[in-house]
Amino acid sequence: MLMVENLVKKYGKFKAVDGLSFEIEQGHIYGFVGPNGAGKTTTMKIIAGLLRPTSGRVVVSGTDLSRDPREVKKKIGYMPDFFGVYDDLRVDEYMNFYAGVYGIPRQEREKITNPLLELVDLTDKKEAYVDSLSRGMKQRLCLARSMIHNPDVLILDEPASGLDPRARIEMKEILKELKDMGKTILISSHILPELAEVCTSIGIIEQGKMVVSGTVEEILRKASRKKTLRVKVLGDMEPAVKYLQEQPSLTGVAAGSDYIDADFDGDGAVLAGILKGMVAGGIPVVSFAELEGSLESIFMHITGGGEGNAV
């Protein structure tokens, strides 16, 4: 449904996107994870066709973007991380509006965008002005403008992003539920663990490059043949991280905001005289214990725990 092949992306020298690859199947659901800065929005405006690839192909449903970017259009549901609405439009007058946009005849508007409404539970504040929804709401009406022209392909930045627990919860049923319509669906999020939940296969972008792809379960898998050891310490934890770098049985020691994560070989004797260590050297620990594999766990230990800069 979904094929991306050699993608590149260059700024000059910088590449923001250096020979990208993976495929979504129909029907299924693609996490696109990695820091601020890897690459994933460049690629997601590349398929939606807002930006021209330096190289590479993206194919949609047979149709090769680079042949047919019109047609690929067509195809295809975009997100953005950050959008605009406009605040003067009650709900139906928006959606109305986008209708037009896509070329929708003006009775048959209401057919469509009327469903659209129902699936992102919006159908109460159809005369609501948009300025006056919540966050989670206006995340919720573009997801239905996005669908209006009923595309094969869903690329959705970030839809969660800045949510509150409760809207997270209800824009993860309703991706469920265009998954049971057949909806192909390209997601990219920081929530780990709801991405998990959610999605078919996933992929880890580090740099513009794909350092692991595969399904759910085939990364889980990576992640516990790791002995991931997490310790998190009173006040400053750069003590803890200096001495947790010295111990020969610790490597990839790597600080997260408020816990410091590393991988370790050996049995819980080392870990108990690891421990024993730290508190005889005065380091406040408040937790010390071994992970289950997790992609929290594995998106730490691949990126190093990093964020730069938002590309």
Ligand SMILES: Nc1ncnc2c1ncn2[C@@H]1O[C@H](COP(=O)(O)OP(=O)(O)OP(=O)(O)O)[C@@H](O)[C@H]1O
Second form
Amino acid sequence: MLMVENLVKKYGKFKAVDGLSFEIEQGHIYGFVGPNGAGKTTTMKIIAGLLRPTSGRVVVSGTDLSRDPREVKKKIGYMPDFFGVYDDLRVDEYMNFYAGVYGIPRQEREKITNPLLELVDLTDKKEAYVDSLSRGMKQRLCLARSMIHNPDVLILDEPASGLDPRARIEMKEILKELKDMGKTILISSHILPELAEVCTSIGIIEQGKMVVSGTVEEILRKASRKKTLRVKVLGDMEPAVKYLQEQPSLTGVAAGSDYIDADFDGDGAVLAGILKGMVAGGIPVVSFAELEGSLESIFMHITGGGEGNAV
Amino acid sequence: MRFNPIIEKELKIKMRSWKAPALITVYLVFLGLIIFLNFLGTRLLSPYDYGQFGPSTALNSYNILAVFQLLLVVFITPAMTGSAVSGERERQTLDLLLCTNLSTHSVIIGKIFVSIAYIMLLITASLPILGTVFFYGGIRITDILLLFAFYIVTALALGSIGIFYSTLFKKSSVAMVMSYLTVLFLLFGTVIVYGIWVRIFMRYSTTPVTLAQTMAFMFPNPLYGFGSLTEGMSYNIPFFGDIFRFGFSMYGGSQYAASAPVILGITLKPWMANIGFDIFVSILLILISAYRIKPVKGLWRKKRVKSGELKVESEKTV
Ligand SMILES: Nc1ncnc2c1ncn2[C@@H]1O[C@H](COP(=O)(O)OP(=O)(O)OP(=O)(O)O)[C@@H](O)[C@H]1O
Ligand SMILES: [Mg+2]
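Provide the structure of the form predicted together with the named molecule, given the form predicted alone shown above.
Next comes the full complex, and the chain you just saw is listed first.
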């Protein structure tokens, strides 16, 4: 349905997108995750026809974007990360305007916009001026706007950013409905767990490159294979860190504020051995536990830390 | 052809707010005041002086109105289009338009049309005032139509200049300042350039310098075209045509040679040249502006896909 192949976008020498490839099948939701500046917005703008890639290919249900951009734009609905509204329009007029932009005849506009407003739960705000809407409402309005020409593919750039938890849940519900409608969706976020709930597949991107890509199950499986050990000791952590670093089955030993984390490969027996060694070495172990493998932790691991829950 | 949605939307917004009727009212009151002052000047309203209201007073009023409305066109159009595109960019609504399949030409033309329409509304609203003058005779309906056509073309050209700057600069304020500087150049800069040109021409020319040889520099000047618009009509707006002639002689040109060139049997009047220039510039700037805001220009060339396998596989699934 949507295929991106070897996409490259250079700004001077800097590669904002560096050979990105992925594919989304019809009716699937593909979560695009990455830290700030990873190249998510750049990729999405290219797909939406707003930015010219340096090289690469974008194909939307059989049509090559570089060959027939106007045809592709008909099939794509795009919701940017930052957007404005014409504040002196009413909600229904706002929708009518974009319907007109897509060439929908006047008498058919209501028939199209009403169900969309219903979908995003703005029916009772129809006559309100757009600038009187809350941020969450504006975001939902923009989502409804992006679907006005009934596109097959939706490109949603952080649709949940800046929303409170309740509005996030509402947005998630809308996404599920869209999925049921058979829309193919590319959605970006900083927050991996949030995406995991709605997405069928996930791609983690960093510095313009795809780091991990696969179905949510695959990625969760990878997450559970990757285990993290967290140790807490009483008093001086120095000897414990030193001891853990000497263990062959442990990598990436790092001291936190009052704990030490390490990645480990192996089974319970290996862990038991390490614990035994520590106790025998006179290190006052307070807690010794395996952390749950979570999407968040792989994300942090892959992207080398950062603000996991910033939006 | 479908109706341009931008025109529909913006006119709706503009006409709905209280500003439009308020502006029209203020404008008409202002025009009325000017006419009133003009009458005062003729002592028509003085109880001691039996001045006469006749065609000359009426014509005078008409001229004043005509000049005033030209100034309106010249100084308001750039303000209306100067922020048209940059304003959308600043408001972050431009991308929402560009990701649709609406052509960038429609966006640009819609924006220009709206600003012209607004000014034309003001001018049309003043028609009744012009009409009162009309009844005293001295002007033909064709004069008024020509005047209107001249306003529209001038607004089109200045609107195109405004919108061009608005696509060139990210900030509306910069675009606006540049538009006004350009308008000032058209009004006064051309006169200076023209003067310099006449001087240079005179130095190297062995025959007397004629208007026809040098007037091209004044073609872009709306005041120049406007001044000539009234030439040969039953009335005359003395100011602009004369100031130009005065300038010409002052710069050293020969008064006697001040005849316009004849092309294909038609005497090329400055207003014709001016309108021609305006239309040319408008078309050019509209095309450039539409091209400038196009996010992806032309079709980008497909680079060879490195792995042939990947390509085959992906094409299968599309
Ligand atoms: N016009 C531009 N000129 C130069 N560099 C740019 C331009 N636009 C984006 N970049 C760079 O491209 C990189 C990718 O930016 P992009 O906006 O795609 O990231 P992102 O993944 O969307 O980040 P965020 O999570 O903050 O939205 C950034 O390093 C950014 O600085
Ligand atoms: Mg972004």
